[in-house]
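Here we start with a single chain on its own, the form predicted together with the partner chain, put down as structure tokens.
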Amino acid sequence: MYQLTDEGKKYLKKGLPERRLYELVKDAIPIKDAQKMIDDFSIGLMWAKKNGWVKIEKGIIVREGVVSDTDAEKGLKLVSEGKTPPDKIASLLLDRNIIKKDKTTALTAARELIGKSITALTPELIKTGLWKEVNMKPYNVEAAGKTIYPGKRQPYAAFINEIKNKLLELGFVEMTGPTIELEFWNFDSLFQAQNHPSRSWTETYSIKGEGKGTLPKDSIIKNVRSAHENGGNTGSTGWGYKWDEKKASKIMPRAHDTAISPRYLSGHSGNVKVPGKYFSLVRCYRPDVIDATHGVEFNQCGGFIIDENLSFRNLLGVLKDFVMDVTEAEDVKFYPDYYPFTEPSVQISAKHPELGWVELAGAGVFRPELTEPLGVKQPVIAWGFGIDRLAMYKLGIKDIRYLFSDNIKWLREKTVM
């Protein structure tokens, strides 16, 4: 199939530039004198250098490495004696111009096949149909294949995707919102009273540095302040304190979805519909201690339903019927709860057959207090998921932090169905 060309039988007799260099070389020599002492110096050297053989310090050619043959010298002696190098090599020595290919070689060498027994079937057997005079080896079939890796999507990533097309079967718009966010999304227009525990330093994250964005319309800020002080107009009686605007403008990591509810809510970030389903699926912050349940970061995913009547067993009904469809779960289960910005509130737990009663999503009917100040008349019934809680149950992942695994391993060999 190849024959050697005029260089290739010159380093047949004199030996292979890298080779006859590192010959030269000994133990040290200058660069300058090898340079008059070999041809081909340039090219030996470049591969003596790529075969690790020799090195250079300060204009000195230095011996390192142990010297065996090399694909190059072993391919040069097979094409020599009219045999055929593997691919690999021999594309090699058609890029160094050692060897060239032999049509008439290659046919010659199909025909010497005949009657004997083969492992690779060439081009030349197929075309000349020769193949039908040789006889093709059998391989042990039931050998096992070797292992590669496809290419895939990440596990958790993967589930997100598929949530958020349930979400979109569903009929859900999805929104979102900056991971930077003002308090005032993330807490006051919320109803979250600026002196309120969660708002303290250990239960949230801040930003480094001056810290101040930019707060919404004012008729919106008008509307939060009095409800958070006396109530305004939506019938309450408020927290009852000096709402503080400079508070409200501070910046931090979001702590949780439901920050993005009140930007489309207000027309802010976007235009709500009624009747209208509305979803977020994203990243959240909290200076929690990691440890099995609880990561550095977490995703929530959460959402409303607006429309001009909806009750609380309306809520119930979205959420069993959601749970039940994501997690095929047995059972769910209602607990009274409490969260700042609806009432009444409730926590639902589904029955896994491993894991028992696991607690999955918060929910409730927004307060007026919430509502009304961003100029919502209807009622809203809102509801969160700790989405990495149903991915573990789902994955069937005991330890939150395999949900973001650094282990390639572990990766390559998740399956994905």
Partner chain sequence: MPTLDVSYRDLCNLIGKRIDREELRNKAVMFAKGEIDEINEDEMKIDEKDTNRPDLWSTEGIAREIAGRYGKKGLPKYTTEPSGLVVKVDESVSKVRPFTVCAVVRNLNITEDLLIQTIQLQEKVAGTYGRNRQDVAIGVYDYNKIKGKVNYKAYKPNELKFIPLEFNEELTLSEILEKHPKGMDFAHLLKGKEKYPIFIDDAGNVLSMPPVINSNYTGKVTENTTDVFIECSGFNLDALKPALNVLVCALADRGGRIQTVDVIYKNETIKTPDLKPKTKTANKDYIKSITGIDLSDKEIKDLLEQARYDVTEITKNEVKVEYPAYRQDIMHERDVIEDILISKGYNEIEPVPVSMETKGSLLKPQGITNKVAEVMVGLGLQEILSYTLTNKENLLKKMERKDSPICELENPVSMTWSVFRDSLLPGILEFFSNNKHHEIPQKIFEIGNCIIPDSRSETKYRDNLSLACGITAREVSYEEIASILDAFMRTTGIGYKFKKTENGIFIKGRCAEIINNGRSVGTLGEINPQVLNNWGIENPVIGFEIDLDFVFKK
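Not measured: the values here are computed from a predicted model. Heads up, when I say rigid core I mean the largest set of C-alphas that superpose within 1.5 Å between the two forms. Residue numbers count along the first chain shown, from 1. Compared with the form predicted on its own:
In this overlay on the rigid core, K9 has a C-alpha that sits 2 Å or more away from its partner position between the two forms.
If you fit the rigid core between the two forms, you'll see the Cα of A48 move by 2 angstroms or more. Annotation: Cα of Y139 displaced by at least 2 Å between the two forms, core superposition.
What's the form predicted on its own like, now that we've got the form predicted together with the partner chain?
Chain alone follows, minus partners and molecules.
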């Protein structure tokens, strides 16, 4: 199968360079002296070090370890005797250009197949050109071949990327925000009263200890305080209580994606253009009983559109188009709903052929008590989608926990497209 190359013949006669270097070193020898006394010095030094035969100390080559015949030496001897070394050793010698494949053997192997019926071409047939003289068995193109599962994104991760890409293609700008958030941005700036039940320990997570963050500039704090206590200049009566700045400065894991919107509307995290379209797709955290439709952490996709002439009808149109495009639902329904920071408010559900009606999002028009304290005079329509439920709808699964399944069959076969 193999022949010695010119280099291999030289090594057979004189010995491998690492062997000659080892024998030259004896006790120790300076590198500069060894370079003059042995050809192929760099190759010998590399392999001698790799074999653990020598080491270098301050420019001196020093012997170490006990030397025995190496695989390279054994393989070199076998090939010189006309024998075939094991594949691992042969591969080593081929890489070192000490041996080469015997072309006459390839020709012999190819000639043995002439006139025979074969199902696959061999390397020998291709190299020698004798593939023209063999009989190839007919191939049934209708027969099912072996299924190949190429690498791809996890279905849920692929779905999230698809949502982001769709929104970016529609001209939306992505917003980002911290996972550990101030209660001010998560609740107070959204006109959510400090005694609202959703701010209790049973509905939101809190950070152990007395963790606090830095509130925004004084003018925003003053306006938000006024909106909560008496409605400010919005015509509202507010919540009618004394607003606590200390409570607003506490930190917490973000409970909903809407916490990011007031940051941008106020100019605290980015400048909003009018007209403008913005979205966020982030991880949120709430205490809950984990079951088929609920988790304690989840993704939400929220956003808002700001313009001079927006109405509730515009919001319904945006929601319907987005849901129909993303989920390919049979139908959608809108239901009246309540959120402290929107009025009017609405819930949207979509009809799935197997799952039935699935609640997907809450939305509404931001109240003046939210927008005006942040310096925004234009109407703002906003929404928050439970991306996990959208993904359940799209992927046709009934248990939200299955989004993170390790079922290899499902992961191989499921696709978002």
